[in-house]
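What follows is a single chain, given as structure tokens, in the form predicted alone.
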Amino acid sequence: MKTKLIEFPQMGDARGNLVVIEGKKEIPFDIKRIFYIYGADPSAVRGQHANRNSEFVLININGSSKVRVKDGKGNEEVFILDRPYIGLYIPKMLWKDMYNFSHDAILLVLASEYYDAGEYIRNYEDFEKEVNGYE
């Protein structure tokens, strides 16, 4: 899989820390959409889909969460996001589940595309069929 953790440059002094993130620099795409998840119950599972066109970078800017990524071919990786200067890059056509949110978690998501419901695959079996070329 081509998922990868990205460590963003940190600048700071006695006044506090600053993290700068720019599209096509630290992020491997132009950022067209930004959203965030907060107030998620620790037992909640978010995501549960793949995207045909969108790439993402997920950053827990507060608290922590886990992200499970599957490629539909039997490969799976789990990442713990718990530092506000680390992002997880997720290319298109990978299944993602976000879960195990801490009570104070704020998960920021940067996306390469504007929202389009038609590019989402929300059933894992359909995702496997599409990835593996089955009808």
Ligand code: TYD
The other form holds:
Amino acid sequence: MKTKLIEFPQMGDARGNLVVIEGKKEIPFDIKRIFYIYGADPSAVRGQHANRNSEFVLININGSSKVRVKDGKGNEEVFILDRPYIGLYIPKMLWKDMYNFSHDAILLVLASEYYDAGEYIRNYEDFEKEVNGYE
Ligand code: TYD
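Alongside the form predicted alone that was just displayed, please also present the structure of the form predicted in complex with this ligand.
In what comes next, the whole complex appears, and the chain from above leads the way.
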């Protein structure tokens, strides 16, 4: 899978930490949208979709959460995000589940596209069919 963890430049000093993220530099796309999840139910599974066009970078800037990524062809990866200077790049057409949110988790998401509900695939079987090109 073409997922990858990205370590962002840290410009901290004695006054505290500072992490810098620039579109098309550390992030492999122009950032068009950001959203974030906080106060998530620790037993909830979010995501549960794939995107036909959007690429994402997920950064757990406080607390921790897990992300499971599937390619619809039998491959699966699980990432624990618990450091505010690490991002997980997820290219288009991968299935994503976010879960195991700590009570204090803040999951920041950078996206390559504006929101368009039509590019979301929310049924796993439909995703598998689209990825594998059969009906
Ligand atoms: P949803 O896709 O279920 O969130 P998650 O991926 O974390 O499980 O989105 C929840 C609601 O918010 C849903 O009604 C769609 C809406 N939404 C937007 O309007 N714009 C956005 O950028 C996002 C991410 C969600």
